[in-house]
Each structure stands twice: as C-alpha cells, then as structure tokens.
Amino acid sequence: MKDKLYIFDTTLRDGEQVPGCQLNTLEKIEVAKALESLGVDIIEAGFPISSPGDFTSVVEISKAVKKPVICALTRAVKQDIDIAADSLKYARKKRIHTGIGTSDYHIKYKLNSNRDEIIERAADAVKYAKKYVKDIEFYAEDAGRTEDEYLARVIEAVIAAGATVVNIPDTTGYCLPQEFGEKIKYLKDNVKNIDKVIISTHCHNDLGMATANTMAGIINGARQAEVTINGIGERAGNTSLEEIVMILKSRKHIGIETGINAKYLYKTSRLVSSLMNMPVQPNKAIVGRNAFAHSSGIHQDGVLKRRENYEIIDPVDVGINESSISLTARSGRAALKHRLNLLGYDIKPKELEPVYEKFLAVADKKKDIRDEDLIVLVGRKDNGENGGKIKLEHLQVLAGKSTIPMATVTLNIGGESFTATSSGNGPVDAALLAVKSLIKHDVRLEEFLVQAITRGSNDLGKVHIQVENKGSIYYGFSGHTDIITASVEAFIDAINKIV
C-alpha cells in the first residue's frame, strides 16, 4: 500500500504575499474552490491578524469550502491565536498554524531572545492554541539554518505540548537537497514521539532548489508538503504544487501518492495566473506554455513517432489537450509534413524536399512560422483570394470610469461585411464578445497575455491569445500601439487558424 502525502496549499497566504498580486475576498474564494476541486488536503487561507481583509477572507473561505482543512497562520503570540481561532469559527475542519524562529539568526537578531526561552514560547503557543482546536501545526521558522540538535529539542517540546504537525521550513531557501533530507532524517531518528505527528516541508526557491529540497524531505520521511500553484511566493517563490504532484505520479517506485486530480493542474494554474496578474513563465515545468512544445527537428521526429521518446508526462494528464510542434529553423521534414497534413495537404515524398528548402529559407528570417506561411510555401491558396479569411475592418470602443464598456466591430468574412455591438467587463472584453457574436465557431479563451515591446506611453504592445475549439488549441498574435486593436486582431488571428 502506498503512503499518502498531504498537500498543504499556501497560495492564498504565502503566494499572495508577492508584491502586486493581492486578491480580494471574492477572488480568494474562487481560488479556494478551485483548490478544493483539485483535491488539496489543507488550504492555508491567510494570516488573520495581519489585516481585516485577511481575517474576512479566512472567514468566508471557511464558509465556502467543505472538504479541505482550513488553516490560519499565527505567530507564537496569544492575540494572534485568539484572532485565528475566531476566523475559523465556520470551518468544518480547522487548523491553527503557529510557530517561531529557531535559527540563531532569528533568535539573536530578530527575536532578541535565547534558545531556552524560544523552546518555552513555542510549547506555550501550541498549548494555548490547543484550547481552541485539536489540529495544531507548529513551524520552526528558518529550520533550514537551525542546528539539528537544537531543532530536535524544539520539535520534541512542541510534540509534548500537543502539536499534530511539525513544519520544517527552509525559509530562506538555503539548504542543499542532501542537507535538507538529512535534517528530516535526523528528526525522524532522534525526536521522541516523532511517529505521532506528521512532518511537513515548506521550502523556498531562493537558490532554485525548493522542489528538490521538498522531494529530499519526502524521501526521508516528511508526509506533508507545503506548496503553491505555479510556485509563487515570497522572493523567488515556494515549492511548486504541480511539480511535486507530477514527480510522485511519474516516479511510482517512490511509493507515495497524493489525492490531487492532476487533470485540473493546468486549469488551476491559469486561474491563479490570471487573478494574480502574474504570467507563468513559458518554460515553467508542467504548466508553462512550452512545457510540451517541441522545436528541435530530432525531438519533433521522435515525439511524432512515439510521444514517450521525449515526454515523460502525457500532457492530457495535467489538463493540456496535446503536445505542440513549433515550426522553427531547427524543425525537420517530419514536423513540416505533420503540420501540412493537419492543414489538409497530402504532401508526397518527392514534393516534400523543395517545400522543405523553401521552409528553411523563410524560417531563417522569421521567428514565428504561421499556417499562412505554409500555405504560400506549397503554392496554394484557400478559397480563392483569402475569401475564407476574417479581417477586421472597423473597431469603435466606448469606455470610461462611469461608462459601461461598449464595442462595435465590423468584420470582413468571406468578402462580406458584418457588424455587431456588445458590452463587457472592459473594452477588450466587449470587443472580443462582439467578434464572437459574428463568427460561427465555438471558441473559448484559454490565455490572454499582453507584453510591452518598447517603452513609454506610446508603447507598441504585443498580444498573445490562446483559444480552444473542439478540443484543439489555436494561437493568435498581434502588435499595435492600441492594445484593444491588438487584442481583437490577435483573437481574429487565432480564429483564422480554425477556419
């Protein structure tokens, strides 16, 4: 029988501490519900004493979410614990997460205390919290830089005081994986009654080792991992939920499983990215745009022959429909032929070579090879003179602080002009809804990313859009000094690829 790893998600607490990424209560509830659907075991909903907004969020999340344990963070301070207990009054399953710094750095320079006093304060906080709830997690802040023997004394004291979970954070992301794994093993071997509690990891990514350290902790006996969606968090971030889940799913010989429904990973990643206005880096493991994209000719040929040649994870398993074959100057004949086949062209072997030579000449000059480029390369056009293409003829937008955003769009579809007007949550939303009302295809916007290319108020903005139609993903791009125009043109670019 496999061991269970409890997934403790702190996206709404540690993740939300990223500057500029704060959420309101309604947005936090939306994320919490998504985490519940994902199957996380514990949601750290906030630090209630830090602000009235955090307190309210913990209260409302407790009402909205049924299955996960709802956790509130505190310092080892009675007032903190009182407020946390009050915020959890509606939670069906509740946990108080209290703790104190244990490294000499924190004891001397942050807390102006001494080792014996810290042990006493830690135990007292756990005992006090135990009056309110049964489930108490203790964190030894900066455990990564805490001497193992002293850390063991602290942990033994809080277990005796009633802690049910002991959190061993690498708060500054300082440890090497071997060091962190040995620290967990030392506690397993030297702390009285350690088998009566769950050991938790909470690793930061300052040196890029959060996931590796977390895995080292799990292999050495930790059975709770504190993680965030997309690895967001203080400074360089936290351990990424999706990475830990898929490592254990891919490496079944480890013998540890989670209760996470991995098919919701990509969807949840995009929700958090959108609400927090924090784009996921394209090369991010598991959920990045390029995580299942292949541009090297050797890789493309291998993937087309058998996916497992270059992919250890099936993209479907994380909620992505399929791998992406990106055509670049490094692409081979197999990838080109595959893409032309998808466009409806049956290229014979003797026809492929001259087309491939033309393709390389274009690819050396262009960063993005589009379907339109390929159509020209094979010497054929669609439906006459681009008759089936959709073009933007006119766009007028009404928006303002006290005005309902409205957009009027005129499209040229197959040589005829069609006009529609729509309202929306903003000018871009209104314009895209107007376009959708004029097209026959059922499309769902999956990703919307705006990037500034130059600087200043007259920036040229580049818009990247990803849409879904009948299970397939299509991309659209455009650049314009008017970001609304760029958004509409990028949307139409994606729709044209469906056509």
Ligand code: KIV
Contents of the next structure:
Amino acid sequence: MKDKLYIFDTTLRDGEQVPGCQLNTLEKIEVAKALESLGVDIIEAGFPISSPGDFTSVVEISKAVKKPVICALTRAVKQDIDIAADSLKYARKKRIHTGIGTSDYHIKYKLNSNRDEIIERAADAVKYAKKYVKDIEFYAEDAGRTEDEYLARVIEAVIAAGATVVNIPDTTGYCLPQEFGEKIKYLKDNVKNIDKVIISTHCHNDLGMATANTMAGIINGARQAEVTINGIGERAGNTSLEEIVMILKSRKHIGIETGINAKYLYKTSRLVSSLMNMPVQPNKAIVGRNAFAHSSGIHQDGVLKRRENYEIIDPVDVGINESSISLTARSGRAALKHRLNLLGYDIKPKELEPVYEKFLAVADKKKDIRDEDLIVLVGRKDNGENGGKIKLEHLQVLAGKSTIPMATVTLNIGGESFTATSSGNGPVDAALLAVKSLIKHDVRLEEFLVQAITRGSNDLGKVHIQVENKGSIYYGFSGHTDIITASVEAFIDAINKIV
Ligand code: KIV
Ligand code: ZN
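For comparison with the form predicted on its own, kindly provide the form predicted together with the ligand.
Below is the entire complex, every chain and molecule, led by the chain shown above.
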C-alpha cells in the first residue's frame, strides 16, 4: 500500500499575507469550500490574534467546512493560544499551530533569548495549547537555518510536551534540496520520540527551490506538506500545492499519494487568482496559461501524433480540457491543418501548401495568429453559431468619480448591427456586460490581465482574457491605446473562438 502525504493548505494564511491579496470573510469561505472539494486534509484558516477579521474568518470557515481539519496559527504566547482556541470552537476537527524561532538569528536578534529558554518556551506553548485541543502542530521557525543538533533537541522536547505534528519550515527559502532532505533524515534518525508524530515541511521559494525542497523532505520521511494554491505566499511564495500533487501522481515510483482530486486543480487555481487579484504567471507549472501550449512546429507535430510525445501530464487530469496549439511563425503544417479542421475547414493535402505559405508570411509579421486571420487566408466565410464572427463597431463609455459607469456597445454579428447599454461596477465591467447581453453564448470571465508595453500614459495596453463556455476555456487578446476598447476586443476575440 502507498504511504499517504497529508496536504496542509495555507493559502488562507501564508498566501493571504501577500500585500494586495487580502480576502473578506465571504471570499475566504468560498476558497475554503473549494479546498474542501479539492480534498485537502488541513486548512490553515488564519492567525486569529492578528486581526478581528482573521478571527471571524476562522470562526466562519469552521462552521462552513466539514471534512478538513481547521487549523489556527499562533506564536508561542498564551494569549494567542487562548484566542486561537476560541476561534476554533465550531470546528468539527481542529488543530492549533504554535511555534517559535529556533535559528540563532531568531533567538539572538528577534527574540533576544538563548537556546535553553527557547526550548522551554516551545514546550510550554505546546502544553498550554494541549489544554484546549488534542491536535497540536509545532513549528520551529527558520528551521532551515537552525543547526541540526539543536533542532533535534527542540523537536524532542515539543513531542514530549504533546505535539502531534512537527513542522520544519525553511522560512527564508535558504536550503538546497539535499540539505533540506538531510535535515529531515537527521531528525528521523536522531529524535528518539519522532515516530509518535508526523513531520511536516513548509518551504519558501526565495531561491526557487520550494518544490524541490519539499520533495526532498517527503523522500526523507516527511508525511505532511504545507502548500498554497499557485504557490502564493510571503515574498517569493510557498511550495505550490498543484506541483507537489502532480509530482506524486506522475512519478508513481515514489510510492506516496495524496487525497487530492486533481481534476479540480485548474478551477481552484483560477478561483484563487481571481479573488486575490494575483495573475498566474503564464509559464507556471501545471496551471499557467502556457503549461500545455505548444508553439514550435516539431513539438506541435509530435503532440498531434501522440500527446505523450511532449506532455508528461494529460491536461484533462488537472481540469484543463485540452492541450493548445498556438499558431506562430514556428508552427508547422500539421498544426495549421489541425486548427483549420477545428474551424470546420477540411483542407486537402494539395490545398494546404499555398495556405501554409501565406500563413508563414502573416505569421512573420504578427505574433498571434487569430482564427479570423486564418479564415481570410483560406478565403472563405466562417459559419459560426452567431451566423458570422462578431465585430466591435462602436463603443462609448461614461465613467469618472461620482458617476455610475455606463457603456453602449454596437456589435456587428453576421452582418447585422446590434446595440446594448449596460451599467457596471466600472467602465470595463459595463462594456463587457453590454457585449454579453448581445451574444447568445453563456460565457463567464475566468481571467483578465492588463499589461502596459512601455510605461508612459500614452502606452499601448495589452489585454489577455480567458472565458469559460460549457466547461471549455477560450483565450482572447487585444492591444489598444484605449484600455476599455482593448478589453472589449479581447473579450470578443475569446467569444469568436467558441465554435
Ligand atoms: O514560514 C514560516 O516559518 C511560517 C511559520 C509561521 C509556519 O509561515
Ligand atoms: Zn511561511
């Protein structure tokens, strides 16, 4: 039988510490429920003493979520522990996560203390928390830079005091994978009561090694990993949940499994990204926009022949409908033919060559070849569900301070013009709602990303949009000096791809 790795999600605590990512209680409940559906074992719901908002969120998440253990963070301070215990009163399964810095940096320069006193404070905090809750996790903050021999003494003392889980954080993201793995092994070999507890990893990504360090910890005996969705967290972030889950799924010989339902990974990633206003980097492993996009001709041809030629994970397994073949100047005939087939064109081999030549000429000038460009190349009109592709004919917005944002949009759909006016919570929202009221597809905005190319106020704004329709994701793009026009055009670009 495979060993189980417990997934401890700290998106709502370490992840939520990121400036600009703060969520209100309702949003946190939405994320907590998504984490429950995903199958995480423990949800770190907040740091209750830090603010009344964090306290309330832990209370409300405890009421809303049934299956996972709800965990509250504290310092090794009695008042923190009292408040954490109170915040967990409605939790069906509860855990207090208490701890203290153990590296010489923390002991001398943060806590102004000494090694022996820190061991005493650590054990006292665990004993005190045990009055309230059976399940106590202890963190040795900055364990990554703590000398192994001393760390082993701390860990032995907190286990004797009643800890059930011991967390070994690489708080500053300093360790190399081999060092971190050896640290976990050292504790397994040298702490005499270590078999009574689960060892946890909590790795930060300052040097881009959080996932590698977590894996080294797991391989050397850790059976809980502290992770966040999309790897968000303090500074460069934490280990990302989706990476650990998919490593263990793809590399079965490791012999460890999680209870995560990977089909919900992409959906959960989008939810967290949109609620926290944190775009996912396009090349992010597993959930980035380009994680399953192939652009070079050789790769596209290989993937079309057999997906496994260039993909180690089936995108469907993480909730993405299919791999995407982006058409660029490096694409080959196979990719062009594939896209034309998707658009409903059955191109015979001898018809393909002249189209491919024209395609290369356009692709040399344009970075992103759109479906409309291809339709022009093959010289036929499309026959989309809307009776023709949608075009933006006219856009007028009213916006400003103390004004209700309004937008009037005229679309050309299949040669006919249609106009609608909508209000919204901003001019972009109003304009997109007006477009939505004119089309028959039921679309939901999944991602909205605005980028400036240079930095001046006269800059060209680029808008990337992803919309969802009947479970499939469609990608749209536009660039314009008017950001609202770019947004509407990108939205229409995505809608036009719904075949
Ligand atoms: O990075 C860290 O050490 C932490 C602890 C509070 C667990 O986030
Ligand atoms: Zn942390």
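Think of the rigid core as the biggest set of C-alphas that the two forms share within 1.5 Å after superposition. Owing to the predicted nature of the structure, the values given are computational and were not obtained by experimental measurement. Numbering follows the first chain given and starts at 1.
After superposition on the rigid core, the Cα of I483 moves by 2 Å or more between the two forms. Annotation: Cα of Q79 displaced by less than 2 Å between the two forms, core superposition.
With the core superposed, H253 shows a C-alpha displacement below 2 Å between the two forms.
We note a C-alpha movement of 2.5 Å at I492 between the two forms, with the rigid core held in register.
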